[in-house]
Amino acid sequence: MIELKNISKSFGDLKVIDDISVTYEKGKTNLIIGASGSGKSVLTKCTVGLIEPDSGSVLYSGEDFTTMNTNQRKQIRKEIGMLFQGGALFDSMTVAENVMFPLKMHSEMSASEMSDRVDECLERVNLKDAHLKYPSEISGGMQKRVGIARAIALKPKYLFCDEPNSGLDPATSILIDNLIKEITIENQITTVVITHDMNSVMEIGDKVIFIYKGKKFWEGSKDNIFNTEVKELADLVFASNLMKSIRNKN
């Protein structure tokens, strides 16, 4: 579980995050949604320590990350997996080498143990025969799956996914959504997903946090959204004709 308590952040005179408190629940997919520039990414960067909040606290399983020293933070970061928007794979490394990278950096495994863990992770994302391929030789959807395999290599307690479906076709997006959801449940990870994909919200949104102009405007489950009276949320989620038709059926 991750708890954010009264997080605020300004850049100069611009307040980007305004007194946000939220709890990301263990074993669930916690989705952060909002228009571009609403503060989603800044909030997440404050959560993982890439940006220091001006006020408030971030607690990982009850431990205050904001007051930790550098060494203490390193221990927490070893428990965090990251799936980046563009995949962020190393082009010069094979698929297997990409997945092994965090193991070499942050574990004390032997070479054979690391190799076994790479095999496990790639098999879990259905890429057991892709070890020797390079990122340029596989599809965008496969690259995202490699990114997931790398993110879970160290068996993280916490998983952050930044726009995991960016650039993917609808069928592949559903596959990635389901994979994130399954891994979250199987390993009881606290998963946080930043997304613009409203289909993802409706598919895997155990908990949805709507950020509007730097404030937490709404939170609830995907099922609650259908009956929302918050105009700003409805305008975002049901902007497309497809989503409008889904809402009307419900």
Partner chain sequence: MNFFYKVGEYFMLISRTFQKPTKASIIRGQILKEMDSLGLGSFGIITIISVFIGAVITIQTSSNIDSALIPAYTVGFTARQSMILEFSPTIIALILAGKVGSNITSEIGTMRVTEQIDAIEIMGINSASFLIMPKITAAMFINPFLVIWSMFIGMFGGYLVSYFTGIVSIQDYIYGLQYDFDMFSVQYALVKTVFFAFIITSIPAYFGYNVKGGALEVGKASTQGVVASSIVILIVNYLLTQMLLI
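Rather than the form predicted alone that you just supplied, could I have the structure of the form predicted together with its partner chain?
Only one chain is given; partner chains and other molecules are left out.
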């Protein structure tokens, strides 16, 4: 479980995150939704320590990440996996080397054990034959899957996914969503997904947090969204005619 308590962050005079408190639950996919520029990515970067919050605390299983020293943070980060928007795979490494990288850096496994773990992770994301390919040689959807494989290589307790569906076709998006959901349940991971994709919200949103202008505006499950009376949330979720018509039918 991850708890964020009263997180605020400003860049110059611009307050990007304003006193947000939220709990991400273990074994669930916790979705952060909001319009572009609402502060979702900054909130997540504050959570993983890529950006220091101005105030507030981030608790990983009760331990305050914001007051930890570098070595203590390093220990927590070994338990974090992250899937980046663009994949963030290392261009100079093959798919297998990308997945093996965190194992080489942090585990005491032998070469054959690492190789087995790489096979296991790539098999889990349905990429059995891509070991020797470079990131530039595979599709966007495959890159995302390699990103997931790399993120789960060290069996993390916490998984962060930054817009895992951006740039993907609807079928691949659903595949990625289901994969994230399955991995979360299988390994009882605390998963946090930043998304714009309303299909994802409806598919995997165990817990949904709506950020609006740097503030937490709404919190609930995917089932509550359809009946929301919060105008700002409804404007985001039911922005398309398709979604409006689905809502009206319900």
